[in-house]
Partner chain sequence: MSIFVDENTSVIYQGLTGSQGSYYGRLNAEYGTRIVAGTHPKKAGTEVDGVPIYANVGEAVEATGATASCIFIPAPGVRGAVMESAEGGVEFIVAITEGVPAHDEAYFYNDLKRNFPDVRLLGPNCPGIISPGKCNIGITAGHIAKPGGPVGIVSRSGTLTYQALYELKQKDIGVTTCVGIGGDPVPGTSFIDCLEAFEADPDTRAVMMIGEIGGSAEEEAAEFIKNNMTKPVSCYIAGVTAPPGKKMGHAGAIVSGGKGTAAAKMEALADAGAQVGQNPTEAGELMARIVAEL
Amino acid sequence: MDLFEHQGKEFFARYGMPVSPGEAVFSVDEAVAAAERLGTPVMVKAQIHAGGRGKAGGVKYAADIDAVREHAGNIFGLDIKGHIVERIWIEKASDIAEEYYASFTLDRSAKMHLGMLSKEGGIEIETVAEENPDAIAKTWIDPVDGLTDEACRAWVAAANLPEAAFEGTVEIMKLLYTAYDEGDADLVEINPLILTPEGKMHVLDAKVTLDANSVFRHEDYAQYDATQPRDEREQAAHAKGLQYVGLEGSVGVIANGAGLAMSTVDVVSQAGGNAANFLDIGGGANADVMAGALEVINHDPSVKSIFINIFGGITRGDEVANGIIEAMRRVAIDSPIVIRLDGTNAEEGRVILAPNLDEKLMMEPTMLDAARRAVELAS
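Could you show the structure of this chain alone, in the form predicted alone?
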């Protein structure tokens, strides 16, 4: 789950990190009222789930209330990388002496957490990595041991920050790691982390991605889930508890397991077509789950055929077959369906499906054969 900047700052504040006071607003009048309460000067900042806001005119300094009104009026409704600005963060402006970059994420290849710190903040870290990789100090952290004080101090020293920033950065890095670890985050990023003229360290921006699978440990994460950008198809799938991502093709995809679903999208492409979606029904392929999946895909007007790709493990093929037949009784399907069924009790499942096969419901022996048939039907 990607958080808006203001949500990220609220998240960081829980762990004791210094952030600027501010208010999220949804209209120009609310922006003006917030600025009056905070006191000018303020920053007027578009809130979207994407970067590049400053370059697109979505971040403005407002010295007075008239400037707040002008900037808010220009930013609301602004299209930034396909995201329409519907909320703005009004934040008390900060004085800046220097800007740094800091983040934690998972290095999957090393099976460890990765911390990155650079004295070149305020610009995209990808640019720094490409043009001046030595400016990024990295540390790898064993999840069992965590970030020790000794390791943190050595890491900050390797970043060659000025002496005035050293102790404050060490403290914030330890707090940032705690937020990353205890908050079940996939990414926490501060860009920029600033040194003020008074010698204080301050969080000026926040990028946070939380692990959606951790919500059972964090009841309050429902507020973040509610603000995730989803199109109409994705919203309908989410309401049914389905793992769905909308794509641009014409072959609807249903598979059990994320890996198989991704492979199915790939094999549709290999067969000369394009998938309309990624849809993982997980280990459950009963009638309720299958009906929900078919209903979501069936309401997508771009779908011309549906490819159901099931490899039974814990899920049994006969249960899948019964689920498909029952689901088709519940949902009036507009597009032809091609099924590939393999794995546990697959033969029993094929026997159950056989009497129901017709021009609307077809079965193929392999994944590639099924993909080719689905692509042919879609075109």
Contents of the next structure:
Amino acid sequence: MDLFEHQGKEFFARYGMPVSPGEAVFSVDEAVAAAERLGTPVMVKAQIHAGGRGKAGGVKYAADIDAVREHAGNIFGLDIKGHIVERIWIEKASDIAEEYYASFTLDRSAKMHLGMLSKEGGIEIETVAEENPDAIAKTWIDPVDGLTDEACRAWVAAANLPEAAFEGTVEIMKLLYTAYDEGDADLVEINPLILTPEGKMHVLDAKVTLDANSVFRHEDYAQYDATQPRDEREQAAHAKGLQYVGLEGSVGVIANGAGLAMSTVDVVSQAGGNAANFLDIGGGANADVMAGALEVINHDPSVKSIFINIFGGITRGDEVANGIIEAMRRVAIDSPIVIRLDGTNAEEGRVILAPNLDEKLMMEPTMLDAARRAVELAS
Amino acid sequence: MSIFVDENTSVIYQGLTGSQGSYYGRLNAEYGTRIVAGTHPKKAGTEVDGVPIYANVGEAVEATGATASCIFIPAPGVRGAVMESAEGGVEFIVAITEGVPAHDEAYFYNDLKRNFPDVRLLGPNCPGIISPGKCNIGITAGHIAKPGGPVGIVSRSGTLTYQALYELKQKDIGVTTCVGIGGDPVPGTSFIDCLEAFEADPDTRAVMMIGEIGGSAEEEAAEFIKNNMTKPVSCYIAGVTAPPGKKMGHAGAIVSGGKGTAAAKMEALADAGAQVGQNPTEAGELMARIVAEL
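Alternate state requested, the form predicted in complex with the partner chain (shown: the form predicted alone):
Below is the entire complex, every chain and molecule, led by the chain shown above.
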């Protein structure tokens, strides 16, 4: 789950990290009112789930209220990498002496947590990694030990920050690790972490991704789930508890298991077509789940044919077949359906489907045959 | 022969009293797996389908001499269940449960490595392991696997594991062991662990590998194949046409270092000498050709 910057700052503040006061607003009038409460100068910052906001004109300094009105007016509705700006964060402006970069994430290869710190902040860290890799100090953290005081100091020292920044950075890195660890984050990133002219460390940006699997111990994370960017189709599928990702093509895909669903999208492409979606109905494809999946796909106007690809492991083919027939009774499906059914009780499933087969419901013996047929019907 | 589990493996099911655990436990027992105990802290002394329930894994091991455990505990309890198994004295732990937080996985992976270096964990979020005709621990349907050899299978994806077994059975090719390592960020057992074990197993003479986009496990496996494998490998990577997965911010992009796409993985594997199929069927056909020439 990706957090907006302002949600990330609220998250950081809970762990005692220094962030600026601010307000999230949804209209120009709200922006002006917030700036009046906070007192100018303020920063006017677009809130989207993507980087590159500054370059796209989504982050502006406003010296007075007129500037707030002007910038907010320009930023609302701005299209940044396909994300339309609908919320803005108004924040008290800070004086900056230096800008640094700091993050924690899981290094899947090392199977440990990785901390990265650099005095080259405020610019894209990929650029630093490419042009000046030595400017990034890295520390690998065994989760059993956590980030010890000793390791944290050695790591911050390796980043070669000015002396004025050292103690403050050590303090913030410990808090950031606690937020990462206790908050079950996939990523916490501060860019920039600033040193003010008064010699104080301050968090000026926040990028936080939380682990959706951890919500059982973080009930308040439901608020973040509610603000995830989803198109209409994805929202409908999410409400039904289906694993769905919208794509651009015309063949609707339903499969059991994420790997098989991905593989189904692959074979549709190899057959010369394009999948309209990735949809994993998981194990135990009963009538309710199948009906829900067909409903979601049926609502997608770009779908011209539907490919149901089921491999019965523990899921039984006869139950899947009954599920499809029951689902078609409940939902009027516009596009023709091609089914590939294999594995456990596939033969029984095929017998159940046989009397129902017509030009709207077809069966093919293999995954590749079914992909070819579905693509043919979609073109 | 087979790897990790065989007809002598005796297994404790943690969560045997639950709906999932009892359902798959029964199927695994019908297949011939030696299920000697279940555990539940409050149901010690009872039975499930004739299998005795003990309060914890330690007591179950003491009473039965079991060497393996299988976890069907809901996600919040998995971290505790894995460590209970290791402390209880089993050598091989299979965690089927999906939805385990990544931080928990990283924690018990490193805890096991440090304090129980001889214990092997498979999963979490995996279909389990089957040595056809001998032992089936997890949720794979046993009848889709042909016993014998000469092929070993290792897969990151659940349903594609079944698909791989099925492709080979259609071609009348037997399997020594099929390991589903799961697709989570920190799997207990890696591709390389399985490739190494297959390389050492005399009855396994070729390996089929099924990967997925994301992470760099397949690239690491390719390195291992290039430097350490004498046995032929066929493979398939799911997600060739998937749009780039959700990038985990800038830090995540650096960790993966441009790795993670299906194209990069397929290229690495082909460079390592593996035969790369464009879909599971093609990977199966490639394996059939390999087997014919053994």
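Superpose the two forms; the largest set of C-alphas matching within 1.5 Å is the rigid core. Since we're looking at a predicted model, the values are computed, not measured. Positions refer to the first chain, counted from 1.
With the core held fixed, the Cα of residue 372 is displaced between these two forms by 2 Å or more. For residue 266, a C-alpha deviation of 2 angstroms or more is recorded between these two forms after rigid-core alignment. In a rigid-core overlay of the protein, residue 57 has its C-alpha displaced by under 2 Å between these two forms.
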